[in-house]
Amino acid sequence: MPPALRGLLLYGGLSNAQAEFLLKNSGIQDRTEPTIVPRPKHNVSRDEISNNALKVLYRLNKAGYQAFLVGGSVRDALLGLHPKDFDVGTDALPEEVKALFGNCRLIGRRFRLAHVRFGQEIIEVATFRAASNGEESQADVAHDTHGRILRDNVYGSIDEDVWRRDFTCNALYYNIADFSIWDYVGGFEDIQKRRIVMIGDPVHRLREDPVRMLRAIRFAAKLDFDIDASVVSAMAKLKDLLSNVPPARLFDEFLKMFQAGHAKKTFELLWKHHLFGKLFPETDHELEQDQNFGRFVQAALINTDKRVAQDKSVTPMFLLGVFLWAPIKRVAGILREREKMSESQALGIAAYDVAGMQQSRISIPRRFTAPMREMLALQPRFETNKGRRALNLLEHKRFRAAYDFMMLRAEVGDFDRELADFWTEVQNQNAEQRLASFEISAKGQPGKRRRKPRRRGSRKKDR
């Protein structure tokens, strides 16, 4: 059986008839060799590849190993998107890569990888992988009861490695030996047609790794691609499998989806394909009930994308606060009815409780939940603009994030616009003007309170 078809059968879990049907309808050819796109026929230039990635590629090649730039960097270069992250595929084993580079360390149990560090830049080098056919006596591979890959370190050739990749657009190999592109699965054509196509049977591949559903969404949002109908159908059947993914891994995927400048499009696709509720169930429920909350979320996503486009910093805690705002307000209202506490106290406690419930879906590190709680608990303080305590809000370490959050609320009518304008104006005032704005006397700090003289006989007796 030709290696290409064998790979499809192994990694897609298909019968011969199913494989032939898929090959016929997906543009993937039954061939033993890849389609090689020579340098004059594509636009990937070494000018688009970092010098450090080139160093790794050239040294591997000089040592007699195959060396290819693989995955998203090739795809983005073809699309003119100026890739920033560079992954290398090779037939060198991880230990052999480490022997070539003194600045290399081996990482990972689920997938054994080599990281070659150049200052702040890390070039990831992966050995070509194959599927386990169950005959290896010591195959380092494991799956859970749902078919999700827990560990996979069976090495093979490039002809086998291609079938381990998720989508055809991510399965192109740039050969440093002659600057050609190797294409086994029709990825070159799919990129030109702007479509996300799964390699192998989508149902089987999504069972292997349910996070591929989120990756399909992320690539479609980033690249403005359409998701192939077969992938959409499989996602609809298997979306509940996301609950089996470790919450820490889902948090990593959350960062990739919402901090790359395509947050609004990502959210819309997650909502369209009923995946958002698998990540944020409480938020999903509130969005169904409250249209104004939906407008607030949309405004925040647009703002996040604008900040990324302007090369401004974004923090996960802000968008997490946005997504959890309505559930937190609802819980805070219940707390205030049940206990005597201020609105700020109730919001702080509610934020702690809701963030705790959210951890079962997406594991949010404390370094983000703690400032998020502070940001949300400050919201009621913007409602008062008189007195020393109101003035002191300007000096709070979370003021800027809380202010931006409040301005988004004002944008959708959830906060008084005149008060919002007040807080914008006072930030540009000098000290004297601020005192006047907050209606504080300009005579300076009041003197120390005089102690009342003790009455005779009021001194406590020694015990």
The other form holds:
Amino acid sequence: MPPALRGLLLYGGLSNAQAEFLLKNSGIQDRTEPTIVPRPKHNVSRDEISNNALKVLYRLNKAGYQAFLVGGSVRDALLGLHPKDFDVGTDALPEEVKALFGNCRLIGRRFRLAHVRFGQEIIEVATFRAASNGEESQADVAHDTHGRILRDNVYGSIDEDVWRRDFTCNALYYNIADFSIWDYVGGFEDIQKRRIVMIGDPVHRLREDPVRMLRAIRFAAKLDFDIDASVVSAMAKLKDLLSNVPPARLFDEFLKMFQAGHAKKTFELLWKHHLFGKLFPETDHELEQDQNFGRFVQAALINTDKRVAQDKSVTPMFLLGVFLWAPIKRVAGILREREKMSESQALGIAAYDVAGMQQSRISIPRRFTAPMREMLALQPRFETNKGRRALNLLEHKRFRAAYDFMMLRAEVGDFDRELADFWTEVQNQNAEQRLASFEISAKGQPGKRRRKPRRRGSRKKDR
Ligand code: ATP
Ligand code: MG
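Okay, that is the form predicted on its own; can I get the form predicted in complex with adenosine-5'-triphosphate now?
To see the whole picture, the full complex is given below, headed by that same chain.
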């Protein structure tokens, strides 16, 4: 079934206000009808939906509201990908949702959302919203000078909600009333054909929210989909708009792009579409000139994906340290030439400076920059493997991260292989073996002379 006229007008690149104007003046009643895919014709089974999400859906439905599973969970379930994150769409207002669930909190400034909490799991319930038609009060909708939506909170019906979503594959609604899927935009077919297609005119939709460029890349990487040519060409035209996106939002997106198990593919696509430099300009610059650094970044991305696949923890500070390593080393080199300081000190200060520059693009919370600096400043300490100070490195609270980082460097020839193996072996040794490995005699360290005891009163003279 073709999308309704309003949708078609939006597809054609008209703004919402223009579409609305035409519809009002044409006298045509515009009713959007979805294609409904009944349960026997699709493979989304309730076994794939978390019990908590089902509870929320059923309770909304029982209270007389519409209740749909929407977005990524429907898409992933259709692809057999076992969704973990469940978003619910409903015609109940946030306050009405709150009234139904004791364990519910209303959050969000940009969008008012209900979070229904079950222990660790949060089910996000969003009231259907309409695209702005220019008649709402200034308080409800706001754009910046590039057309970016700053805030929109106009409630609507499901057939209005759908046009606000980004890609057709993300705009399917699973109806808990009869387990059918409602498709207004051809998302069902696009999922079968494995393609990322923008709802509406890509140029207009990317201007509204440039983060959609990163989302296109992220979904293409995760789902192994092709990005539709019209989206690719709009991205090429509008990539500079990413610099208008608040750095805090880009940090959230950074986490989603690089910690979801598809970091390598995501990086390759960002690079291919010239978007990586918009996020990490200093890294981009170094990558252009240094192939070894490229191999290092690639090894780290592969390693991150492996860890995610094994359900091991990943911290964003590690990959941030990897991306910023070459720029930090460069600045540290300059610092060491100019001022007398140890390599560790120089790396620490350079890490501070480079992370500071990076903040203007992607704001990295201090809880990640501080350990990143420590991890990088520890690197020179792996170069010495004799004596107590070297032994003490094993007890440092950043040892593990710093060691993993050093191992990656060794993997691409940026650190001595034998020395790297030494650090691997000593971790499995007992205290006595370690003393021998680090050549520490019971009395003291080799090669270090005992300090003469100070004479009484000498401290005063020293001043
Ligand atoms: P995943 O959870 O795997 O990251 P998702 O598709 O569920 O993927 P979310 O960020 O959780 O992504 O968003 C849920 C849904 O909200 C999306 O599927 C999409 O329909 C809509 N959406 C989210 N962000 C945007 C955006 N920036 N522009 C338009 N629609 C969006
Ligand atoms: Mg989601």
